[in-house]
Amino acid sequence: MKEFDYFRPSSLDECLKLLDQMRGRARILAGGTDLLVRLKHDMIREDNIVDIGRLDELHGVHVDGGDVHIAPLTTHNEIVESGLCDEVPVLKKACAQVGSPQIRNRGTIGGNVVNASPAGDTIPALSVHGAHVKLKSIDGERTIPIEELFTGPGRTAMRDNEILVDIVVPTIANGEIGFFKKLGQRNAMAISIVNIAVILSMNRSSKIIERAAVAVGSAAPTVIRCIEVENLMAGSRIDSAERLWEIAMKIRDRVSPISDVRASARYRAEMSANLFYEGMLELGVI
């Protein structure tokens, strides 16, 4: 393991501070379980760990209007477990489905966020919920859409001397349902092979669907809205078997995932087809 300076500040300001004067030279530890790895293996090149663990105000969840707020600190089991947050249930239902027990109470939805993965199961249900983060830096602060922050696999567009300080989504609107689903190379502790995260605002009774969102993981070098999909949904009704699995192949044709040695990338492509004809069957679109 490479030696490090480290820091751990006791405010938000003071946090601001030291990632101003070290522009491109920290990295910020919060929960750790991809940190710490990376350490391990020395796969991380800055000379300096920023320790945001004891700053109390990155941490909680709290409801202002129509939002949800999530500090970056809170962990995966803690949404899962917030009635806060019954108002965000494919967010809910992702985080419960992050690695194992022991990551879900550790990992931060922050961590989650800013690592950028492809595979990160957070990502998709953040988007399809409408989610805006906020980045903060000594010089103020911005809210941009979910999917602005990413540029590339493990890449934002997060200023070097910024922080992720709140996560603010969108509760679910009356008559809305959803799913996400992943498939992974087991049932626990598994990356992503591929996963999906849905909302559907749909008329019971005619079982038109008014609007949809649909965001695919670990298909692409970013997760990827479907947008095709969704105007295609949009005020129709999906009368038939034939005419879901018509809809799943444009997700399937929408992907570029890559081959790697967990599958490949004609497997993740035909599984994203799967999962979404899957999902919608469950929530009785037909």
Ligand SMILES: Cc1cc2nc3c(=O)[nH]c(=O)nc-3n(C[C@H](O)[C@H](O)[C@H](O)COP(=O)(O)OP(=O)(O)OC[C@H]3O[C@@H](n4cnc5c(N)ncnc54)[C@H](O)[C@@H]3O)c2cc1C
The other form holds:
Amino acid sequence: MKEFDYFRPSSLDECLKLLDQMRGRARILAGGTDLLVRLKHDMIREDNIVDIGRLDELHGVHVDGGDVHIAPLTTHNEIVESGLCDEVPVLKKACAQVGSPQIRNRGTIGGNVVNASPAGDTIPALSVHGAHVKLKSIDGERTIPIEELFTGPGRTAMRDNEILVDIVVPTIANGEIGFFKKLGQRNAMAISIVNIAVILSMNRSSKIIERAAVAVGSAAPTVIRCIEVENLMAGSRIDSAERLWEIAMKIRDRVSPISDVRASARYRAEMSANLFYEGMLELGVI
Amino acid sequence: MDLKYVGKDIPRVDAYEKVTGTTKYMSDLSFDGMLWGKVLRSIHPHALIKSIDTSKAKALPGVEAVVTWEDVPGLNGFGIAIQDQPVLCKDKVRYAGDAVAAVAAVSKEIAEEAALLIEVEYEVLPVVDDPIRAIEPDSPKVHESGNILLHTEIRKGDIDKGFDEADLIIENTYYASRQEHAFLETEDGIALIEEDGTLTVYAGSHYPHRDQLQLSRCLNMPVEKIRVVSSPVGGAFGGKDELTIQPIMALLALKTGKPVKMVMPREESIISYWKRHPMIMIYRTGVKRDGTLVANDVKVYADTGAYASLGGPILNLALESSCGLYRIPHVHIDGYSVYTNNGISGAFRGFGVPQVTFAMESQMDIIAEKLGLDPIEFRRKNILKKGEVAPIGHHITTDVESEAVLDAMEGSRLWRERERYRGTDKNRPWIKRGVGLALSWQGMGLGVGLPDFGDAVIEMDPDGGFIVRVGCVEIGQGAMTVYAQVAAEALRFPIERIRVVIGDTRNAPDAGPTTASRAAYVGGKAIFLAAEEMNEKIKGYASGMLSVSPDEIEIDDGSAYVKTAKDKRVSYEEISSYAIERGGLPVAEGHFDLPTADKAIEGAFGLPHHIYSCCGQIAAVEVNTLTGQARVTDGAVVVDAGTVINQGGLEGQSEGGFVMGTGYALTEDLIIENGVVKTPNFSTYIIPTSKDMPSSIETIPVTNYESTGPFGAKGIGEIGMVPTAPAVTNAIYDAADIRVFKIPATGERIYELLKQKKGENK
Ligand SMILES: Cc1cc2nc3c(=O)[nH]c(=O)nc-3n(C[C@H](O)[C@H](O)[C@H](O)COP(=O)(O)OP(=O)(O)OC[C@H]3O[C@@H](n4cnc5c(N)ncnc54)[C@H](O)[C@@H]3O)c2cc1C
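Any chance you could show the form predicted in complex with the named molecule after that form predicted on its own?
Up next: the whole complex, starting with the chain shown before.
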């Protein structure tokens, strides 16, 4: 492991100044569950580590208007246990499936997002919830849709002096239902072969879907929204398993996964469809 | 006999220290002035070494020694069976991970940096990675002697005639993966030079006395000058049977005169050390319409990797069990253990038998189904019993509780209620459930022609308690507890006042390796024999003290008394004072030679074994046909254990074995491509977690008294994982109608099989 200088700012302002001074030469440390693995494998270019663990203003959940604000240092377990996060149920389900109790106690949602792994479990969930991320630097702040944050595997649109300060997740509307599913090689401590998040607003009695959001992870360089599938479902009713298959196949055609030791690209593509199919049946859409 | 300790619910003697974290493993030790060692390993699977330049590494401040092959004072080779593995490579590397040089430095970081400064010039050679291709004469050679480490051929009856008699012949090829031991503690330890110039090596292993012997050869040092302490071990499962880091640490300690510590990082451990042999197994089995097995033609290719270690014996043990525990008149077995550049394969719980059991027990289920026979009935019809001729041609002369195991399987809750576990999930019809079983047997001990003995020493201590010394190791299995129980029972003495000293060449006598399911059996028996001698000595002292003849003395619970006058008694404290006055405390020795077969199988070294253990398992599985993933939901383990010395220990072995077997069946695959490990950590090499456990595993012992063992016990350390994989894959077949020929049966593999089947049905 290489040597680095370690900073632990005690206020966000101090942190922003530090980041600005060390543009591109500093790496933020939150829970460290991703960063430390990389540090150990000498995969980190930067020589300075900025530990944001003491910045209380970046921690916690609150509701404002129709949005749940999740500060980036909030851990997966805190989200799982937060009553306020009942309003963002698909995200809650995703957080509950991250790693293991130890990882969920240590790993933060901000780390999961900025890490920008194609397999990051909270990302498809945040996408279907319509989440935005707020980025801040000494120059000011900006808020962008979560999908726009990602430019490639492990790459984000963040500027080299910016920090993620808030994740804004609209609360789920009345009558909306959804699911998060991940397929890993085992039931815990598993990196997703594929994961999928879906939110539907569906009329309970007529089963007509008014609006749908579908996001798939680990099946392309970044999370993908399946707009065609969403449009296909909007305003219609899925009246048979055959019809559901047809829709699922569109997801398979939309993804562009890679092959690695965990799974082949072909399997990943088929699983993106099959997880969708399974999740929709479990939701009772037919 | 009324037993007080054996078979009783005795808590582990090392439990408190272990759960409170105070147990000192070898990796926890540290000494003043200690240096850190680091190995430079080859990144090439196969290459010639053209030059090694250590000058830059030596010049780095903080570096105290850099060693290469030139620094090996003795034989630059080790290996339990054949010493063909260099301590440090001289002119050739044979796998990516082969040790080329090593550094000792004042810190871990400096040692790591220095290792990178060693310049090695290689000439890369073609990689030998396919064991079947490797035995062709024109294949590039891993060793000059050729790529066949061992070829064993065994014939019984007339195989052609057997197939002529068969009404049904089933032929299939099976593939078993390379499994990683995944012990909690990696290969870690310390070597140091004592004030008197002797060498002490602390490193977890299965057999300190053999480590001592191997080190003596490599270091050109008499065994008396080497002490090896190898217990307690933080898990091994066979992976620390062969030497690992010991000779390199010793070289560095000798060179610097200082203690040298090494701790393998997980990835280096996985890349560099032993694995279960991957095997390709081609089976052709002939059976009559009524279910009588008549012929079995077995071909096995075992990928032993770059060096011999135990590749030969592992092949032979696999072949011995390759036809299952069945009566088959016509047999042809042809096995190859083949050198490749695919890492190194060696000992692993089950020693080759899990692989062939996967193949044979799949064949058995396939045949049973084709003939419309119940899988237990079909096995019962062919099951081997004591007195009959085994598939490799010898008579089974000891009790192997094959029928009792089948009966217990049939009577188990899981099998009786299997209908409850089978079928399609009502609410989620893509979930299919099934139940499968498999039977296995395995020879215990090292086999015919090999020295296989155990020594134990019992000493009375000055307070009238006892110290029990036996060379086997505590590897996590609970050996210390079993030894304390056996000693307490045999000495008729309170267990709390017995101290067990094991796994140390200076302080415990050689009792052979803690392998081959033999530690409780051999070590326990040697202790039993030593205790008998000790009891005689005690009676002798007591007779002197009480002025009666020794036969009139009885002993119990820490005192000796006159049988006919129980109030005439002396305590062991008094006996110890009495003994000290008369020249010293009593010491007793026990020596046990493991009984071996009286006739060897020609051309198959080590075969046959004499004592066998037998285990049957049942697995309930659910298969998600949308993802292909299978999950084991329930299990039952029936094991021929002889007398159960410690029920908790037995359950630990059987549950742990079953879970390890589940991982082997479903997820564990150490993938090597072109000689390079692709899954070098626990993020990619997938072992089961607590969330992957079945909801229950029932352990059902069959407790027939094994007359040669301590209090009638038999070894059970390995067999608990041997039949799991075929029980699971047979259950997958029952659930989803697909036959798994390649383990692990990952989600993707099962999914492909489901797709193929769908295609066929169209
Ligand atoms: C054993 C194990 C299992 C895991 N299992 C899963 C899993 O199942 N699913 C999954 O999705 N992930 C998993 N992970 C990955 C990891 O735990 C999660 O991504 C976690 O949420 C990362 O959070 P962290 O706080 O530890 O991030 P860190 O490691 O501290 O940071 C990760 C990255 O984000 C950057 N960063 C962090 N916070 C900010 C911020 N506020 N602003 C700007 N940049 C920031 C850091 O600079 C770094 O580049 C696993 C990891 C391990 C070690």
